[in-house]
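The chain that follows stands alone, in the form predicted on its own, written as structure tokens.
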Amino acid sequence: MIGLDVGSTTAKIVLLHEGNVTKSKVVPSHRWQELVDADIDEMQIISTGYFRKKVPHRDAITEITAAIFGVKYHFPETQMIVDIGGQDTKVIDLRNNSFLINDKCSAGTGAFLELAAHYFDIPVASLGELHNRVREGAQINNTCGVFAISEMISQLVKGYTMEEVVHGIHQAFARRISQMIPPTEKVTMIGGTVLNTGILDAMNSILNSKIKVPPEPQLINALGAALYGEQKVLK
């Protein structure tokens, strides 16, 4: 079975055989066709993500369903899933099967961090390294793109370093996300943004929870789609 997750920023594929991942790959979303070559049977594909109904598939499922299947594969005891995507953030409460989505603006999404990285002219992937160079950050209150950039500039003018401002950005980002999360002790975070160790550090410092991150968190929804196919479609 094949899980194909084509999101707003990246496209991911996971090939699954009897519950075991045999192959996976990530490419930018606009190049998703590279993941579906002539050797792949369309009837084996379960799709998810923004473009789930636009790509070849046997069945299409929501990112919420895919995330639940994917996370439970690694951490069946999880109570709360936080999925930080490029354009939205989802908080899924498995205790009562409810969820919240922040998709009204870039605040609290990967797009906000991309905006901050663009301002400093650095790769998004380096934000975590900069965060970890300092123990305290500059005070940043906004996660709305325009206001946050203005606040970042003000803090640089005051003498704070780039590292301190990045640390402050991550703290502001984590505070924004934490407002969506009900009290719980078993949180799992997924999505490409979680590869940023600065975000994890900030979230751990704000939430009174032990946050878990599965291997390759960016692939979890594709994995979940494939698992759904094996358990529900082929059943």
The other form holds:
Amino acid sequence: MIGLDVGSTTAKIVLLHEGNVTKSKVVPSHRWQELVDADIDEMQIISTGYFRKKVPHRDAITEITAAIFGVKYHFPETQMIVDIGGQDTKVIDLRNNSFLINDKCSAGTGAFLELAAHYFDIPVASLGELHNRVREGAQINNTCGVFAISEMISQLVKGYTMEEVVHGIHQAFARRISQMIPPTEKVTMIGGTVLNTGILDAMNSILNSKIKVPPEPQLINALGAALYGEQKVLK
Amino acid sequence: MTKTVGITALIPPELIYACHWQPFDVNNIVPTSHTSPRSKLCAWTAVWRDMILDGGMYLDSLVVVAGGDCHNALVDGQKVAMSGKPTHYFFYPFDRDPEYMESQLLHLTEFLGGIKETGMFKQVWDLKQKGKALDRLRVEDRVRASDVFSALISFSDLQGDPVAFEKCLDNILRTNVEYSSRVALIGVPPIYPDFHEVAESLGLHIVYDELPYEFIRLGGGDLRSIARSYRDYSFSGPIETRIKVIKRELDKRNVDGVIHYTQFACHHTLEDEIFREYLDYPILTVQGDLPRPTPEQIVLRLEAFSEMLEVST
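Previous: the form predicted on its own; requested now: the form predicted together with the partner chain:
Starting with the chain above, the whole complex follows.
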């Protein structure tokens, strides 16, 4: 079975054979066709993500269902999934089948971190390393992404270093996301943004929960789509 | 010629007809309106306000319902009143006082020139029994939820003509409804005109529409019994009684989950946390703002909710 997750920023593919991942790949979303080569049978694809209905598929499922199947593969006991995407953040409460999606504001999404990285003219991937260079960050209060950037500039004017401001940005980001998460013990975080160790550090300092991150958190929804295919479609 | 009175929320339509006026629920035109309000908190009230002020909706008078049901209507209604439109303000008793409720109905009838024809009480009562029968057919999966919603939402004004409205009710198509999950829709009605059709297309059978159900639930044969019934209008009183009504209906209708529609900048939005605490069902909260076809972000939520309910059942 094949899971194809074409999200707002990146496209991911996972090939699954009897519950084991045999191949996976990530490309920018606009190059998703590179993932579906001649060897791939369209009838084996379960798609998910923003563009799930625009790509070849046998069945298409939402990112919420895909995330549930993908996370349970690694951590069956998880209670809460936090999926930080490029354009939105989803919090899925597995205890009562409820979920929240924040897509009205860039604060708390990958887009906000890209904006901050763009301002400093550095790669997004280096934000975590900058965060870890300092123990405390500049105070960034605003929960709106656009205003947080102007607040960030004000802190630089006051004399805070780039590292301190990045640390503060991550804390503000984590505060924003934590407001969406009901009290719980077992949280799993997924999505490419979780590769940023600064975000994980900030989330750990704010949430009173045990946070787990599965291997290759960016691929979880593609994996979940493939698992859904094996468990529900082929059944 | 019969004069038209606009109503901004639920007021006994039987009383308006009995006073020989034609009620017009100003909300019913909002979901398909293309008006872009000049200033707004809630689009529901801002759209009807601008439509009245700009001449896009003609009314002889306006009755503004304020208090528990809708707080924004009070200010937007006053803007209409200040333009010269004869306007009356109607308040429900938060403490359910029957005497206060009766006095409010009496003031309303004075504003409308007094009761002329008591036979309208019975006529509207009979129509509401037809509405209840239709609602039961939906619970039995024999009528599409979108058709029932369209009918029930019109019970606030009976489309200005009870005789023609009865024919519309009689013509609603009976069919076997197929679905994957049964859900209830609580909160103010969605500002998206195709919301029920979208839910249906995703396998969600909406077997309870909270607010429209109030329109057929309440009624009476004379002024006193109408007062005793409408003082229990759930949206206007303490939330505990509203939760009691909702719980009873959810249980009766055997639902798998609940959709709570919230309107941007509406005080009812703040009730979401309370519902999540007191209703033991999977709950999806969706928030709308301006009238338009259901946006893709909302469709995604409905689709995901449908999948979750299906996987878990």
